[in-house]
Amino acid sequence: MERAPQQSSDSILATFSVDLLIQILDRVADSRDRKSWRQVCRGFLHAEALRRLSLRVLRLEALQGLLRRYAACLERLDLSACPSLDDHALAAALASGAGLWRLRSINLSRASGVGWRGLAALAKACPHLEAVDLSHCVGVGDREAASLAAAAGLRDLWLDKCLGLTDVGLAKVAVGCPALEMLGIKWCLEISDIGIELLAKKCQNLRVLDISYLKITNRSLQFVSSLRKLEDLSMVGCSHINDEGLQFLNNGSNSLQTVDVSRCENVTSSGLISVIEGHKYLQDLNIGDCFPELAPLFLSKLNYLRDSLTVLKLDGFQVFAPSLKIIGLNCRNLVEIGLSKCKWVTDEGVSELVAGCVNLTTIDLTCCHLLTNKALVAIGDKCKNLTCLQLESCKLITDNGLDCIGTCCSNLEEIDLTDCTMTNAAMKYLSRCSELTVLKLGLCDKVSDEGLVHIASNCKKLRVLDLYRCFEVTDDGLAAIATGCKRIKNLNLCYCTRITDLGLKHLSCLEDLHDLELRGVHCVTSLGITAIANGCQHLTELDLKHCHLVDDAGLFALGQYTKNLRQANLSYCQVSSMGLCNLLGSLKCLQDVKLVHLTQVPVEGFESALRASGGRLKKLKLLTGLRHLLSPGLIQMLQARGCRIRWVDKPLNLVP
């Protein structure tokens, strides 16, 4: 039996076998506890390495060392947070674990520096590779696809927005990877019917296929209809597909369970009827923003799916009360209904719907402006298992409606009340929902510290809190949230103008905080930002736009402590060349930065800072006036490494 590496002779830990340590580790569920566990001693670290199946690398410089430690058992590797990853770095990392690889899945999304050489090394080093994600790698094209085709056992492949991919590259993948079960080629605009035809012939095991926004025609659906194992088909925004194409799916030769034809502007109810008639086991149907009004025949055909349909999304339609009554009668197993931006949705219609669909857990009523408290009373009375309720811009709903939801829907996990006329009373009612994880209160300008105290008192699981333009919230409210909701991950405080550095000091104890938005919080200075940087070291996104009192001191703190920061908006901050260079040079994970109206930074400062970023940036926002002032070589270098530059057409005012 293997023993843990020797500790001091008098340590009881030295007597534990690795097998025993692994059994102990298996009983540690929380990721933070597991991290603390492996820091106890080298024996614990060794046992954890033997049990580690997945790894997400946040900094490229640590990659080789981590792979040497974990390669023996690692099955899933996520490198999406390493923007500067290129062929050389990937090949070197793979070589560090040579002969030990059991890797089955790798996420390389947005790693635009990875090309065909790196992917060839990956396919060679990892013979058991089954899943690869190259989404948003805009430089990936046919040669990279050919390299991936060497991974014959590949089952899942995501190539969304790989703009260089054509029918030739897709053909290479189809021929080389006949076992493919899941494929995403969304936004691969050079793929045509020819590529889809060969794909359908060679990859008969496909279960999930996303061809959204491709310029394909009805012929592609004819080929897709031959995939007998296909369960999930997404073709969002395929403007050249119409009812004739959907009729090919009526042959019943496949086992479709999910169909998404949202934003297909040439599809009508006639084509959707064909899909329904051919697939009586359909579970998820999204037809949002296709045509204006639901036809009676389509509604009646939903009865074909009465035993199977669980998700129905009708965003953007005109939906009258009789239509919702028919849905309630014909789709009694629905667990999710999407009515976002649907016109003519009334209290009567919602009441008819929930009377039949009592199993609903997710209801999206965003921008259904006619709804009042009566609709919420009906939902609370019938939908006891409700977990998600979207009510953005339902301005006729008041606090009293939330009283019923808070009383009857104790399992509620997510609610969106953005732009609703809510007060602190509504927060008191919602505080009964102890399972609440997402609370959006943007533009609820009557919610104050008192309301946040109610939420903090019982909603201990809260992870996302949106207080956009909640002008009455002060530092005291943030103190309550920081004390009662310690698991907050995303916090939006944009334009909460009464918040000061003291409020940020309260928030600095939130160790799980990843996303903090402080746009327009004018009273915040670098002292507050330093407190956040020092206490919230897992921060990945930070918005400081219009924080005019933030200067270089704040940026130096961010550069020193927030090593995982990936997105930053510094527009209108009073920073200099020195602070900007330090930040962009220090943060190895930074991928997306907005640098508009930095009036204290000269052209030379922008030039130096962008070169200091080391080509890691994937998105960059600058004023148009800099386009002809920055050196062409710098711009070409950034774009060659996959950086998309957005030029903002506003006046340029820089220091001399």
Given for the second form:
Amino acid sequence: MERAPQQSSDSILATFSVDLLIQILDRVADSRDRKSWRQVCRGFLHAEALRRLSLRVLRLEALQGLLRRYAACLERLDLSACPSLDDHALAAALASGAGLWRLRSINLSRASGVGWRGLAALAKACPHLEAVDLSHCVGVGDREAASLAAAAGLRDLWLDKCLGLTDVGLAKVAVGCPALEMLGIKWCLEISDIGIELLAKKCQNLRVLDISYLKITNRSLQFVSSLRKLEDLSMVGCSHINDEGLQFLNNGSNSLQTVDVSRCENVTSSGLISVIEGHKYLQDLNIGDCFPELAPLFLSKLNYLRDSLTVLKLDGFQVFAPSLKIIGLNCRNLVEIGLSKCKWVTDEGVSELVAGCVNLTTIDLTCCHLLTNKALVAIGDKCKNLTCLQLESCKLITDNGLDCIGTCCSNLEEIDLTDCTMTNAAMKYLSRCSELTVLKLGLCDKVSDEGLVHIASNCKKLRVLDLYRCFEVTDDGLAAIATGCKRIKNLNLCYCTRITDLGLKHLSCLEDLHDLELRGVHCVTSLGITAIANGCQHLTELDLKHCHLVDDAGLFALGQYTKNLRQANLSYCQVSSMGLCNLLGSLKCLQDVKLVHLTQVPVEGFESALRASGGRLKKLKLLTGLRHLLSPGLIQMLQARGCRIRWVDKPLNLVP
Amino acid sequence: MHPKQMPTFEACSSMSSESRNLNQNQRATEFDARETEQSLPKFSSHLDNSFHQSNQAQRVAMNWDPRAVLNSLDILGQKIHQIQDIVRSTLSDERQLSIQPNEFAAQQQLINTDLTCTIIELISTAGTLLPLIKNALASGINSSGQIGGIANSASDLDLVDILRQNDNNLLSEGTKDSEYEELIKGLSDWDDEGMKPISTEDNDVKDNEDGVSGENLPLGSYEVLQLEKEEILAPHTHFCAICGKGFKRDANLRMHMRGHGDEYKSPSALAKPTKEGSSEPVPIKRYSCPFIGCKRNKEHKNFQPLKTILCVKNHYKRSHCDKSYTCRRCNSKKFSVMADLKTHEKHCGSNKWLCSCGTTFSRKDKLFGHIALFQGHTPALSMDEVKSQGMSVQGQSDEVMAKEEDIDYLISGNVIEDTNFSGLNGTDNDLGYFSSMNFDSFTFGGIDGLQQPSFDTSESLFSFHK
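Previous: the form predicted on its own; requested now: the form predicted in complex with its partner chain:
Starting with the chain above, the whole complex follows.
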């Protein structure tokens, strides 16, 4: 049995054997704790390396070293945070981790630099590869698909928005990977019926298929219906598919459980009836934004799915109270219902619905303008297990409605109150929900520090807090949040104009903060930004638009500390060439940057800053005026490296 | 109608087959001499009558040689006398009864053979008169029912072939056994094959066109026209009678004629000329290719006629002319018909759908159907596939083999590209290499027959404006 190398003779930990350490490590769940573990000693580090199955790489530079250490046991590798990954880097990494024999899953999402050579090397190096995610790699085409097809054991493949992929590439994959179980080809606009037909013939094991937004016709569904093992079919926005196509699904020869036909304009009730008749075990049905009105026959057919149906999304329909009553009677096991942007949803209707479906956990009532507190009372009364409630723009709801929710639904995790007339009293009621993780209070301009103090007092698990245009919120409120809700990840403080550097200083203790939006918070200066940069080192997104007082000092701090920053909006900031150059040069992860109306930066400043970014940028927003001032070579270089430049022509508007 | 006339023909046809089998013929014994005596002279006299009546009227129009007709009729008379003699001899043999049965049988067999031969010659001689009879019928003057019957039944027989073979022997009375057999065979062939198109190549095309139109041809029969090479290849088919300018279309000529005077501007002059005598049934016309030895030439034994003049033009250019139009994209495909080139150029250079096994397809769905059928086949559009396909020769079609130089070139291109692995810009050229490969699978053989343009006006393409 291998002994951990002794770090110091008196350390008791050094005497533990590796298997014991692994036993202990298995009981350490939190990632931060694991990080601490790694830092204890070499023995602990080694034990962790032997136990690590998945790895998400944040910075490309570290990839080789990490793989050298973890290659032996690694099963899942996530490189989606390294968009500058290219064939060379991938090939080199694969070579350094020469024993990547166990790797089963790799995520290369948005790695637009990866081409067919890299994928061919990947398929060769990892014989056990089962899952590959290439979604949003817009450069991936048939050739890349052909390289990938060499991985014969592939089961999961996601190719969303691989714009170059055609039927030929799909055929390559279909022939090369007959064991495919999950396939996503959303937005691969070149794929046609012919490709789908071949796919259905060659990959009979498909369980999950996403063909959303393809220009396929009913013919495709005819072949899809022959996939016996198919459980999950997404075909969002397939406007060429109509009821005749859905008729093919009537035979029930596949095992469909989830069907998403939302935004299919030509689908009507009769087509959906044939789907329901064919599949008595359907669990999840999304028919949002298809056709305006629910036919009574369709509603009565839901009775077929009485026992199985758990999720029903009816976004954009005209849903009257009787319809909701029938749904409540027919779908007793419903767990999630989507009524977003539905017209004519009334208190009566919601009461009838929840009277039948007592197991509901997720209710989406976004933009159901007619709802009042009565509906909330009914929901709170019946749905004790409620976890998610979306009430955006339900303007007739008041604080008293939330009293019931806060009291009865103690499991509530997510609530969206954007654009509702809420006050601090509502926050007090909500603070009873200790499980709350997502709270959206955008445009609730009556919520002030007092409300936040209530939230911070009990909602320790809060991860997302949206205070967009909550003018009353001040530094004190932030202080309370920073003390009470340590795990906040996303924080939106746009146009909370009373916030100053002091507030940001309070926030700087939020180590988990990833996304901070400070648009239009014009009192903030570089001091506050420096505090944030110092404290919140995981920051990946930062919006400083219209923060007129932020200058180079802030950027220096960001450049120095927030190494993970990926998106930055610096428009209208008082930064100079030097600050910009420093920021773009030092942040290796920066992908998306908006640089509109930087009045202090001359053309040469932009030129040198963009050159300093070294072609890592994927998205860039600049004023149209710069288009002809910047050197063509620079623009060409940026575009050649996969950067999309958006030229905007906006008047200089200093007042947000 | 003379009922006795038809049995004569029946008898002779049945005899022909029976004599070949060398069996004693029931019909032959029933064959009544008196009947023959009565019917045959009548038959000939009818023929004579009809022809003599129609001669005067038809001579100008039909342009036939009366001497030849007389000659044929003389021969017919001789043949009839021969038959009469043979039958009389059998009668005299029967009266004697002194001969042994065996001898009698042998003698009767001999007589039968003679009889058969003579009757066949009779028929074939009558056949030479057939076109004339037809014309006589067409003119509608004194066409008696008997002759109509003869013409019908005779036209059912493909006599002309037999006739041609034995033209020389017709005048000489002494015909030999081998020739009998040949004649018998000819008749039996006609029996087996049933109806055959009659190739009436002895008719001159011009004569027919100038002559009275609206021939009442028997069902399934048609007229064969043959244009000369110069006519087929002429760029213009309509010529102005005044200035001689040529036009492709009649309508263009009519438009042109307006410039020559007001008389051409009248609505009737500008109107599309309607066919004269449209009330009469229009004869079915078919066309023959002037190229001797071509299957589309009427001399060919399996002659397949062309339907329209446009077919003739396209066929002649495709099959018997140089291919002067070269595709400007691939510089390899050549065509003799401009329309073919245009059709090809539409597809040339566009994606040729290629399978990993080397088979090419002109359409994607065909390729995908192929891939769905065969395990392990994939569509090949990238360089590596072409390379591997170049290596593994098995399963390649001849077409691919023929283009091997192209593949070699492709492989070399690929190798060069592979060597500078780091250079990403090399990939851009791949498509360029690929498009240079031209697996052209178009074949135009056999299209002639398929193409049947429905131009009603094609008949009038060669008319002069008068």
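Numbering follows the first chain given and starts at 1. Basically, rigid core = biggest C-alpha set you can superpose within 1.5 Å across the two forms. Worth saying up front: this structure is predicted, and the values here are computed from it rather than measured.
**Student:** Does residue 66 shift between the two forms by 2 angstroms or more at the C-alpha, the core having been superposed?
**Tutor:** Residue 66: C-alpha displaced by less than 2 Å between the two forms.
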